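There is one chain below, alone, in structure tokens, taken in the form predicted on its own.
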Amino acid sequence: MQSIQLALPDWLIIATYFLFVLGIGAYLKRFTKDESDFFLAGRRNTAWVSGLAFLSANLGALELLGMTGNTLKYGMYVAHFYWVGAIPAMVFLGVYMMPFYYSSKIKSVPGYLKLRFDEKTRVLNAIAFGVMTLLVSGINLYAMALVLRTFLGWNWDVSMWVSAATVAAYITMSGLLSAMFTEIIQFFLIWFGLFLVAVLGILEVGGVQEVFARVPTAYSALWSTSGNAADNGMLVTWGGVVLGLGFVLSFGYWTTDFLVVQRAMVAKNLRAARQTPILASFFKMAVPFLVIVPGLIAYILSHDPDSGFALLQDGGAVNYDSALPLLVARYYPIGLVGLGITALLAGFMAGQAGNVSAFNTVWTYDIYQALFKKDASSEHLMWMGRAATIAGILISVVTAYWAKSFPSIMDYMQAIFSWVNAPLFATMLLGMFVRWITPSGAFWGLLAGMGSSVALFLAVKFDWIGKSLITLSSVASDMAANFWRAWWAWLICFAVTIGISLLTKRKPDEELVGLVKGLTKEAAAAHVPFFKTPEFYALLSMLAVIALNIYFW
């Protein structure tokens, strides 16, 4: 594709954005006085601040390029990632799990595993999370490079290094504090910058009804085509959607991934912490308008020989992730193109900053301090956090080249989540709600779950076994294999954890106070009216998502 010639107003908008986020990092550095400010943003944020940062950290390359590209590949089925694959888990986190995370005053999710089980389970999870986070961070770099290459004609190498250097600069200066402030600004930039893509696309095609009329039936429904895998674009049955995505992958990501849970942990009190994911769930429900609609429009245009719309090709293979940048280029005039590019860059930088700030916290507290320097001072931990930020960014550049080799971002992401988050959810669920689960049961169960998931991934990738063996279906896509692999990993972790716990020594109840259901003070605040409680907003969120599923059945 010939690169787009940006006009002066476009360049000014992009340059202003870069200078602004760097300026925020420099300004907030004066307020970053100790490790609490750097790693925990001072723990003084309202539910709205934490909620917007919670969602913005998730609005990275996965949401923007990945989901748009996957809609082009799999159709309306991708909306499952937002509704059944996100909202119930976000509500569950706010209502049931945040009291355990927040009340125990931990600094990270692996920190909870240390208190609930022991040090070895904490370190195992910390190492797995660190590796996963750097792999995901590479996706954001890859996506940024894709946009800069598409619009500006830069080569991959220059694009990745420029993007990495910018994020490293403002995170190194003030840690999570600058990450959260920039994430809030980026949240609004993403909406303002990309909203018009969907609107202008609908107008070109001829209306919402015309959009659905011009895509195949398999691409335009959520549940009515889920009885037979061959009837829908993703080639997965409702069983894979509910068990693999809706239960294991969704709950594994939204309730245990420190990238998002960290934003709720740094709220100013327990009520704000519980409200954080629930408030974010309402915005999450609306994100499909930014990605699903453009994905369907890209499908229509790419199948219309008269539209003049063609996706990028990499090595002879279609690059689905190029759909959204190409739509921005198609619809936006001079000036607005700059805003659209800035919105995309804001999304990628928010996602990458979220991954890096979570990585430097887990590395510093759960690996470096736990294994190498238990008596580290606050100043030393801040120094280590900054060093980890730079090291994490450098490793992310390497992982970005690996992400580039996958057919789409989402295939890559879900493969990674099925290795780490899926079994971890079984460990967390049993740890928080079953008091007789033992440290040995948790460690060996988690190890068995992660090991089995990686083994299944390699077995399918190198054709040692067919996808149908794990998907229980004669036809299956890469995504269907991800869903079912996550389910088997969760089940293996769940069973091994219970089996070994029945044979090994449990912790006494007095050591589990505040960490396990039944031994923790209930979070309900009697003096708060029901319509102001997390439970009330959780109920509204669930009713809304049920209505959406019925409407698009």
Second form
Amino acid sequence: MQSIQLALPDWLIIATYFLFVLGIGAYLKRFTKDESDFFLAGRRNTAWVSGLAFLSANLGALELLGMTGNTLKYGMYVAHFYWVGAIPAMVFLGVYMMPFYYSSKIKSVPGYLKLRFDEKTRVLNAIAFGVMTLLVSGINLYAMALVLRTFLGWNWDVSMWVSAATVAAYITMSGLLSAMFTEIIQFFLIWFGLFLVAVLGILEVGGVQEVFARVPTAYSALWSTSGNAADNGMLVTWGGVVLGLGFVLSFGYWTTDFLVVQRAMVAKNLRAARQTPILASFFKMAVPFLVIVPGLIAYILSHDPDSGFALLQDGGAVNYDSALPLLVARYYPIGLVGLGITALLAGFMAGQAGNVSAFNTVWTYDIYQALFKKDASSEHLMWMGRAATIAGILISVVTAYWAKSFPSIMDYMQAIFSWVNAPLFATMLLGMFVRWITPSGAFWGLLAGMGSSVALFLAVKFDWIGKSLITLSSVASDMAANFWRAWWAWLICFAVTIGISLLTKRKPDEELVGLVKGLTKEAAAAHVPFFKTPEFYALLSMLAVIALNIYFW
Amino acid sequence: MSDKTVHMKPIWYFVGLMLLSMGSIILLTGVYLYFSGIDYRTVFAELHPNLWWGTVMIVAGALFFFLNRNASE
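Return the form predicted in complex with the partner chain of this protein as a structure block, the form predicted on its own having already been given.
Expanding to the full complex; the earlier chain stays at the top.
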């Protein structure tokens, strides 16, 4: 594809975005006085601020390029990532898990593991999370470089370094606060910047009904094609969707990944913290309009020789992730094309900023302070957080090159999540709800879960075992293998944790107060009418997602 | 003046300012393209999306900006 020549208005819009994020970083610096401001955004955020930041931290390259590209590959089935693969877990976090996170006043998810179990479990998780976060951060850089190369013909390396330097600048100035502010800016930019792609695409195809009529049956249903793996585009049965994605991967990500949970943990009070993921769930449900609808439209256009629409080729293979940028170029005139590019840039930069701000917190509190300098002062920790930000950015640039070797972004993401988050969810679930789970059980269970997930990944990748052995199906995609590998990792962690806990010494109950169900004061909603409680909004959210699943059955 | 007395503007103020700025650029571009008659060859160019989408952004931005200009966190 010939690169697009941007006009002055497009450049002005891109420049406005960069001015805003750097300006906000500089403006907030005066309010970033101590480690609490830098790492915890002062713990003063409303549910709306935390909720939109919670959602936006996840709305990076993964959601935009990856999911649109995956819709081209797998069809409507990708909506499972937004509905069954997100909403129940977000609601569960708000209703059941947030009281344990928030009430214990921890600063990170590994911090909870320290209180509930011991130091070694905390450090194991912190190191795994740090590695995962920097790997995922590389995806944002990779995706950003792809957009800039696709649209503007910019040099791959220069694009990554320029964007990384911008993120490093505003995160080192004001930490999590600027990360959250720019995530909310990103939320609005993405909606205003990409909404018209879906609208104009539907208009071109001839209406919503026509969109679904022109894609194969395997690409247009959520559940009716899930009985047999060969009947749906993703080649995964309902069992893989429910157990692997809906239960393990989804709950593992939304309830334990510090990148998103951190946004809820810094809300101003427990009620706001519990509302954070529940409010975000309503917006999460709507995101398919921005990515799945364009994905289906790209599928239709790319199969219509008269449309003049063709996906990019990378080394002879179709580059599915180029679909969304190409649609922006197709529909947006001068001015709007600048907005479309800025929306994509914002998604990538805020996604990277989210990863780096989570990394600097875990590194500083759960690795550096825990292992090397227990008596560090507030000023020293802030200095270390800033240094970790710059180091994290540099490492993520290196990992971006590795991300290029995978056929699509999403496959890469799910592989990483199944290594770290899936077994961690078993540890957290048992830790929060079963009081006799022991520190030794948690540590060895977590290690066994992570180790088995990586081993299964390598065994399939190098053909030591067939994919069908873990997917329980004769046909399976890489995505199906990810779902099932996550399930097995969770199950192994769950079983080993229980087994070892039965043989080892548990912590006394008095040390578990506020950390475990049954030993924690229930979140009382005194003087709050039912329709203002998290439970009420959780109920609405679940009803809405059930209705969506039935409608698109 | 001590920084303690400086109140932080809410994020909605910045959201409003940004939508106003970008919406204005898009609307003005749309007006220019409309009157200049330049053929910019995008699908549905005849609908002049710059004009109405720029207006939508300005209205949304103005609401966020004016409702929050005197507010603080």
